[in-house]
Structure formats: C-alpha cells, structure tokens
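The data below hold one chain only, encoded as structure tokens and taken in the form predicted on its own.
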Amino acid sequence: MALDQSFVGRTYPPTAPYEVGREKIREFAEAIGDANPAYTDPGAAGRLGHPDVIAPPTFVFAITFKAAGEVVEDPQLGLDYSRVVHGDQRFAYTRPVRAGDRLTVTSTIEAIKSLAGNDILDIRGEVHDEAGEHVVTAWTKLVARAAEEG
C-alpha cells in the first residue's frame, strides 16, 4: 500500500531534550574505531577552540533516528515498519555536537516517492541546543521494499 502522499511537509513536535555525555561519546568513539582525542581529552578539544569534547559526525544519528521513530510509527502515514531498509543518512552541520549539550530533534516528512513497488521516505531532523541554536540537520531516507507477491 502507498505511502500518503498528503503527509509531505508535515512536521512532528519536537523530541523531549537529550543530554549529551562525555562517556557516551567515548563509547561511540571508541564504537566506530575513531581516536580523535577531540572525542575523549577535553584539553585537546579545547585546544581546538570547544568548551568540552566533541562528537564524531555520525554520533547525532542515534538521536535524530529515534525521533524519526514518531515518523515511522504514525498509524495515518501507513508505514509497514516490518519492510523497511536503511536508505541514506546525511548531515549538515552549523558546529559539532559537544557534552553537556542537551538537545532536540524536530522531524518533517520532506518526500514521499514510490520506485518500483518500494515506499521511499524522506525525513529531515532539526537538532538545535537548549538554547534554541541550529546544531545540524540531518536527512534520513528509509525505503519500505515491495511486498512480495505469491
């Protein structure tokens, strides 16, 4: 079943606020296999002019995924979660995610296309601080396969 169509554009409300932790960025850092002491040394992320360590890039799609959770879960749009595939992530970022930032996620459907017999879903994620200050947006596609016929 198609995906409706009427729901390009809708927004959702924004996600209670995550706080960022130091040993959460650790983990991840150390997860992904990165070394960057920006990630584990505040000394050396000072150095490069941040108040505490920093995230690696892909550290905010835990976030921004869960909140495309409320996406994907809303009965109206007609999503069948159980045939849905990872398509692409992408990030633009106004300045890197840091410990101590508690932040928000605000989701909006942008596409909505079908291919083939597969849903594809574009969902853009707005994360801003506690101070209401852009951090990144982040785009994520998910594709819901064709059902299979027989």
Second form
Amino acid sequence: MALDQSFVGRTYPPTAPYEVGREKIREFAEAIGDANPAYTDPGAAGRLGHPDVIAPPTFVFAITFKAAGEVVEDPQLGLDYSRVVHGDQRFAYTRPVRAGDRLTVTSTIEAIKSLAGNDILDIRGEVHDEAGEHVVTAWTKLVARAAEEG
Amino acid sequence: MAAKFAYEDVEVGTELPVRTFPVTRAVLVRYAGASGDFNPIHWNERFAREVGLPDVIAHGMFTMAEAARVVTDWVGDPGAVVEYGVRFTKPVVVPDDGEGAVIEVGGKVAARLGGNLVRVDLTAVSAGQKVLGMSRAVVRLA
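I would like to compare: after the form predicted on its own, may I see the structure of the form predicted in complex with the partner chain?
To see the whole picture, the full complex is given below, headed by that same chain.
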C-alpha cells in the first residue's frame, strides 16, 4: 500500500547528542581497513589542520541512520522495514566529524514516492554540533520493495 | 585542509590509482560491529536467501566507505571531501568460500568547479557488475 503523502515535509525532533569517541573512530577505520593516520593519530590530524582525529566520510551514517529509525519505525507511516533496501546515499560536509563532537540529528521526510509498487522514502538528516554549527547533511533514499502477490 | 594537490595542477581527466578491496564474511562481521548495522542479510546466509538474495551481501555503506578511500588516499586529507554520494545499483555478494568478494574502484577527475573544488567520479565493480552508480565526490584541493 502506498505510504501516506501527508508525511512529506515532516520534521522529527532533534536526537539526543551522540558523543563521538576516538576509539569508536579507530574501530570504524579498522573495520573499513583504512590506515589513514588522520583517523587515529591526533598529531597527524593536527598537521592537516584538525583539532582532533577526524572520522572517515561515511562514519556519520551510523548516527544519521539511527536517527532515521525514528521515521522508519513511525507506526503511523507504516513502512515495511523487512522489505527495505538502501537506494542512494549522499553527504554534504561543512567540516569532518571529529572526536569529541556531540552531534544531534534532525530528520525530515523530503519525499515519498510510489513506483511499480515500491515505496521510496527520502530522508534528510541535518547534523549539528554542540555549538549549533552545521557539520554535515545526509540524504538517505530507502526503497521498500513491493511484497510478492499471493 | 591540507590536500596533497594544488587545484591549478589537477586537470579534468586525471585518473586516481585503481584499488581493489577484498571483502570476506569476517570483514562484514567486523563492519557490522563498528557501524552498528546488524541486519542479518550481511551475515546470515539462511536469512539472506529467505528474503530473496543469492547469498550474504556486503553493506552498501561498506562499499561506499571503500570507494571513498580511493579519494581520501589520493587527496591525503579525508577532511577535504565536501560532498560524497552514491547510488547502490547491485549488491556485492560475499560467498563463504574462503575467498569472498573483491571490489575494484577507480576514479577520475570529472570537473573543475572553481573555488579549489574538483568533482571526482568513481566506478566500483564486483564480480563483473557495477555496484555503485552516480558515485561522485567533491574535494577541496590546496
């Protein structure tokens, strides 16, 4: 069943702050096999002009996707998450995420479309730091595949 | 920012070094833990087949992270990436055969955008199939 169009434009309240830890960044960098010292060595990050170690560009998705869960699991929206695949992902960075950041995410439903029985949901997550400065915006497209007939 | 290259020195068509990234089940389990994405399609073959997939597949975000490395290694400072987006066109299927899968990533400077920004277009292929589409990063050079 097509999702309710009246959800387009809906913004959810900002999430509680997520505190970015050096060791979490290290763990993520190791998991993607990336040995760039900017992720683990504050001195190396400092030589690039960063006040602490920075996170790989896709690290923030863990935070924005968790925030998008509020949308995805909104019972009023009625998305069948068991049929959801990730369609597109895009980020626009004002600055890299870094250790010590306390980040909040504000999620907005940008679009809802129905295409060949698939429900397509575009969610924008605006990420701000503790000072209220913009860090990154994440656009996530989720596709709930049509259920098989019969 | 401390990119390795000056904007003036980088031309449209400049190719970034091609990289290959192996993906095994162990890699996926580790990524699941680090990213917090524990969807069983990324580690449970029975579950993956039940929802119509050929086998366990890699997290799209894992593939996106590997593709980004071609850009961040080239430019030196990962903080120089100002935009990055991909479309997930095909899953990376990761069999439990002791070898897993390989993702091959290439990149090319596609446009000079002014303001020291260049757009890099990436290609990512696994098992002969394009796994990312519209894969683009905008990077600030020195």
